[in-house]
Amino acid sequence: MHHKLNCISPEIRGRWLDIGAGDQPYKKYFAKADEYLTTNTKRHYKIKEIEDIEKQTTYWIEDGKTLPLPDKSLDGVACFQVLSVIDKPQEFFNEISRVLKPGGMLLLTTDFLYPVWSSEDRYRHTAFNLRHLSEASGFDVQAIESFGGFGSAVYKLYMRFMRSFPELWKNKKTSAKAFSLIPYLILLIFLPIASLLGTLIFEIEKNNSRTTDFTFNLLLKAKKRSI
């Protein structure tokens, strides 16, 4: 993500929205935005953390289908890793047409070849889709990127399935306890050298955007059409 913003980064300028900023982890690739707006949905954070993140949001909504903002008063909608938990895909690329000015810029990224992570995560979207939404709502598309190729996907799949065990291992019966832990305990074996196979993965396939159908994630570049 940081590698492809970074490039993408010199193009980001005039009144940006980020669309689910969390805590803004991306918000140096807007440094030169007139304004970087945020925002963030209530639900999705725990009653402590809401004051923390009240600090770094803009609006509060309860989905990206609705924004708090007029017709054409946007140069850049940005939206990372949020796609997969909207409802209703086409009324949300169609409220970001909304909001963007005729030559205005949608940056997203979205899961693809990943793991359900959330009880609202409902959506993969392929390359042909993320198009046919965009096209669809009045953009033309300049790029869908995926993130590295076969190396990159099989990884991020291998280290999630690690972090996520010692949870789902919890909630197993306790016949298939015992079952699980050990092809479990066997890929634990293996971790430090997977570690350092996936940072020469990376600095092979960093540059790799070209296979959208074996990823973990892509990226859609896209402007509003003028007329």
Ligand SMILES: C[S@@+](CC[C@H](N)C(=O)[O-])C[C@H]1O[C@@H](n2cnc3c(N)ncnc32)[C@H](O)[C@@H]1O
Second form
Amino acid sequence: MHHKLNCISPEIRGRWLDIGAGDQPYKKYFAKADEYLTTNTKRHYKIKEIEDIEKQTTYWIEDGKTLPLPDKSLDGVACFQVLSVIDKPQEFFNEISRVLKPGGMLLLTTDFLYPVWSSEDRYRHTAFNLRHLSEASGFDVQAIESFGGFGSAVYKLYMRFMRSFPELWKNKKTSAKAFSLIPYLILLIFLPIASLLGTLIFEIEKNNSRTTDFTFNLLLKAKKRSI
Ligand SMILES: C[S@@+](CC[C@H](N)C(=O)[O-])C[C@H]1O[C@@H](n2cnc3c(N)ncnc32)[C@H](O)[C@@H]1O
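Given the form predicted on its own, state the structure of the form predicted in complex with the ligand.
Now the full complex is given, and it begins with the chain already shown.
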């Protein structure tokens, strides 16, 4: 993500909205923008987390399909790791198109080969569908990129499984607990070496942006058509 945004950041100018910005992990890439506006969704957070994120959020929205901004008022919209929870993706793209000026940029990333992370997580969009959604809402697609290839996807899934396992294990029936622990412990032995290997794989694959069938994440870069 950092590698990609670093390459794109010189093009980020004018007035931008980051939809579902969370705690703004990528704000530094918007340093050359005149304005960096953000949205978040209250039901996504626990009460304690909301206090922390409150001052970083320009607009609280409960539905990403209605943005509280006038038509053609933005130079760019960013939306990272949110599309999978949007129940009507085409309406979402239409709404983004409405608030963008002609020629305005959409930068969007979304999970692909990645586990479900919320009860609202509904969709995995293929590169074909990202193109379809964009074109149907009046965008010209400039790029659809993978985040590395097969090696990065396997490493990401492995790390995600290791992190999620304790929670999954707590919810298993007593009889299943012992059995499920065995493969986990075997995988745990490989954790230090896997971490090193993963860093190496990311480094090798970071310029691989064409493997859109075998990737954990996809990036879409599109421009709103001028006519
Ligand atoms: C996985 S976080 C991504 C945060 C940040 N963009 C990042 O990449 O680290 C998902 C974000 O989507 C927002 N969100 C959740 N449901 C949403 C919805 N239905 N419409 C719009 N935004 C939503 C939340 O505010 C949350 O910050």
